[in-house]
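Consider the single chain below, provided in structure tokens and representing the form predicted alone.
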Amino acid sequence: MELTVLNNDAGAEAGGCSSSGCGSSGDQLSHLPDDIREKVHNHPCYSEEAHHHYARMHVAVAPACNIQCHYCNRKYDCANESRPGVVSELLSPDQAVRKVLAVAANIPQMTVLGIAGPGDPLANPERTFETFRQLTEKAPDIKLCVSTNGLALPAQVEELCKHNIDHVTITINTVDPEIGAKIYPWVFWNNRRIKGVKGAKILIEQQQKGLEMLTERGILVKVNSVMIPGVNDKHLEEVSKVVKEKGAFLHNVMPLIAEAEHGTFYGVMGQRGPTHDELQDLQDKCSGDMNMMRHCRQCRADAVGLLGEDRGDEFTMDKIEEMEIDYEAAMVKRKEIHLEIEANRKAQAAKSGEAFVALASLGTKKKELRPVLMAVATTGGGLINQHFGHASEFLIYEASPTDVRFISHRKVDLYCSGGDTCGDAETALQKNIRTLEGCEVVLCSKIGYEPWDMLEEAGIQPNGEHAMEPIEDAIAAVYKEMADAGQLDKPRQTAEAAQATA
């Protein structure tokens, strides 16, 4: 099979910030045509900037899958776990539609409905398309998306087009059947289970064909890839070039999640996932040829809410059955909320312009200044608005003399629930601080004395002075303060040095 579509010349031409998605999030998509920017403007999964303001939800209507992946076990579920393929409730299409209307009426920021499992949506076409058909009719203000492994994609492209689905995600972990055989033990194709390299070759061919068919029809395609150290980590740069050549708009390289208790092959066999540095290094290498997604939360197949939060417990079917939903009235309210969000985004963008003018002038004077990683606690809205001890994840940004760019997010264990429990769980706090290794500043709305002291001992400066300010403005301001204080003219202070000077 030939997949030699590596267009090195085209790749070289596409390098630099404008093509890589680096730079401030407001500029991430500035090089794209207006029609594409319009499609992703309020899509939290496709736009890094939109994910601060808009929510998404997944409905679990697709139980069956037509391939086996070594990182997947759909039988395992923990309600507190965010991981693709796990769900707490499997829904019928009618139940799913009622749930979508209930969520959209109560979370007006919700703009996107996706079907992503727990199996493969296109291996369950009747259930998937019945859900889309009803939502197209009853909730025309919601974007419809689907995520697939791609095996059945070419046969379903025309049906996807009928339902006005203009965003599709394909999981493509390799374009090499030999590597594919190490990830997929079998695929179910033409009523037969086909194993090894032969099965992987069929899957890859179908993925590539489906990708090209979608892009020919103007459908935006995001490609997800799971980074598996020692299996495909050295190969994903080639994957990124291939899928871009075939028309993919965005590439999302995600870390492997493999724990023995999940019961997956990789988990049981002790296959490790990548470190934060390994993942970022690969994303940076791929970004020379492709727009990279860095804000993915690897959501559950029944996730509800902003990325990074899950409000699924508020919308179980027993609770939804008791709700009275007037979706005509809800659409009016949703439109008002969306207008308010857009006004806020516009105001924040105008204010950010002032901050980045200051940063740009700093860069022209001191290009030798080193970059700095900063962690941010936020509940959304693009603001620094969360207590350090209440954060279940931190957004990681890199500030440099030329820009502020989003790097990734890092999940932590909730160690503080307030009140009498505050500060009791010292071990969890220490673990969380280790998770922030490499960061020099933590920006949050508030922080207690104990974590403050421990962060300083670890060489990380807590900062609560920018509470309720836009994230990128605050980071730019802190970076400029560090530069003015001469802190960026010398190497980063290590934890050992911080403890020695304490």
Second form
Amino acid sequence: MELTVLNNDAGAEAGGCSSSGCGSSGDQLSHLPDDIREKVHNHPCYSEEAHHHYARMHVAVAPACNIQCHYCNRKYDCANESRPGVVSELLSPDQAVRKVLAVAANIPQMTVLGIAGPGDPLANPERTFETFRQLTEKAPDIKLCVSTNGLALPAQVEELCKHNIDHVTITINTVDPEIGAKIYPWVFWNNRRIKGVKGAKILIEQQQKGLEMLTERGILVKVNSVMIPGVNDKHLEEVSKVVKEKGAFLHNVMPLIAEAEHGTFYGVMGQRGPTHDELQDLQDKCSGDMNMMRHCRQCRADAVGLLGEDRGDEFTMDKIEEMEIDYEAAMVKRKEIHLEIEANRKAQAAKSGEAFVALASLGTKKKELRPVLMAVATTGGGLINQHFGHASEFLIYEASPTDVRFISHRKVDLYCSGGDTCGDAETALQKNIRTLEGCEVVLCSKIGYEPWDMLEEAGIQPNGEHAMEPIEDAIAAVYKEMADAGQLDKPRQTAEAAQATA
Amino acid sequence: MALSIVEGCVNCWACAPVCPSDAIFEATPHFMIDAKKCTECEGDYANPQCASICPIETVILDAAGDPLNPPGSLTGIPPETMAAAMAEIQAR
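Just the form predicted alone so far, so send over the form predicted together with its partner chain.
Below, the chain from earlier opens the complete complex, with every other chain and molecule after it.
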């Protein structure tokens, strides 16, 4: 994989971090004022570092939508797909509140409750705000947030502010109505269907107005954009600039999901999504302008748990009815667990200073050393603590002489589920290894002989020596080892080349 | 004079809250319109609200049984130019 953007010396040496190797990618928000950092410190969807430790959930109380997006299919009821806009069970506000209290009692890492659909929360204001009203009262320690297409946002800002909502996400795919018409065929506005460029123009105006109103009121705004090759891919850098100027503090560029079987317009028409490289390239280009979010999992509108997992099945309404929950005790427990997590985070941060000193000691060789992509298997907590065969996703980090930074996550199919599926293991494993293309190292807690050999053949070094260590420290240490062994002075040897010389 | 919802409705709920006559109700296998209550929005709005917000083509019919959102109306692409549109999109 070509890493032209990452090899950019000017970029790597800019800022105060170049000489000391002061930081991990986890502190992507370090330039923000303290009050804002405080607001996102425990929010898994807003802070890359927090997402290792804290859980969130969405409740599907908002089915109706007021616009049509070509990447969305309003037939949202699906158990097997994991993508925005899909849910298994639509909930009434009362049911949603019961579910939130049950989940927060059973997953004490939970800090955030979001409403994100399956339609648009602000196109269902009564259901959305009734849920918020009850939760503000019954679970005051849970943060509330909302994700919207923005059309009804200006009209609802005052009501949102009443509910003590710190965070709002607006999906803004374009600031150009001509491009908008290719994404949104129509919007429902002032009791009429408005089509094409005219409709897109209204949507864009409302989104921008809503963004300004929220930032004026001190509410943090994250902007989500769906990257659609050939439609808005060249334009999203401009979007990034515009929304930053208006006060958005984080930009999340997500890849289009468009499979024919999802039945969306783009899926059926054969619109492709971006490749890993195209997405990363665009994220890097936008990052010059503002904070980029790279850990988004594009979760379902009823997701439950840490970002990489979905525990929704444990909390269906029939299971919740049978649970006995002591709300007061649950809140006390959450407070204890959060204090423990914070103590761990503090200890990890203190320790990671040492690991990064090792990078700094690479000294004058820095310029010649190429960056390396490494994949990590983790179940959370910021540690390398998952068996290779149990990982349903890998976190991808880039190590360089100055920094270790989080780049993305890549989903894989479980190949090691045992029993009847074993016959298919080899093909699933091969597919997973292809998913890790471009990585040179895989860090996990353990790994079997078969995948070990296959990874080595593919030119990826498996490594289980850093089990239970903090991710970024381990990556810095492995990078240092590779540098000391002289492996980084020359371009990477590809698998094909390795076989040719063997 | 009343509209009706037919097979193909995906139960997305968009129509029910925008109906000025409270004529739309949840039912199985899909939402229904109470013909006694439906006014086709006459006197309230220029266009029937349910059909204006419905994201599925051909599932809301007028009193004569014709779809208010005929094929192509949702995407803005008439059926006869569909193949060309698909080719353009796949070249992206």
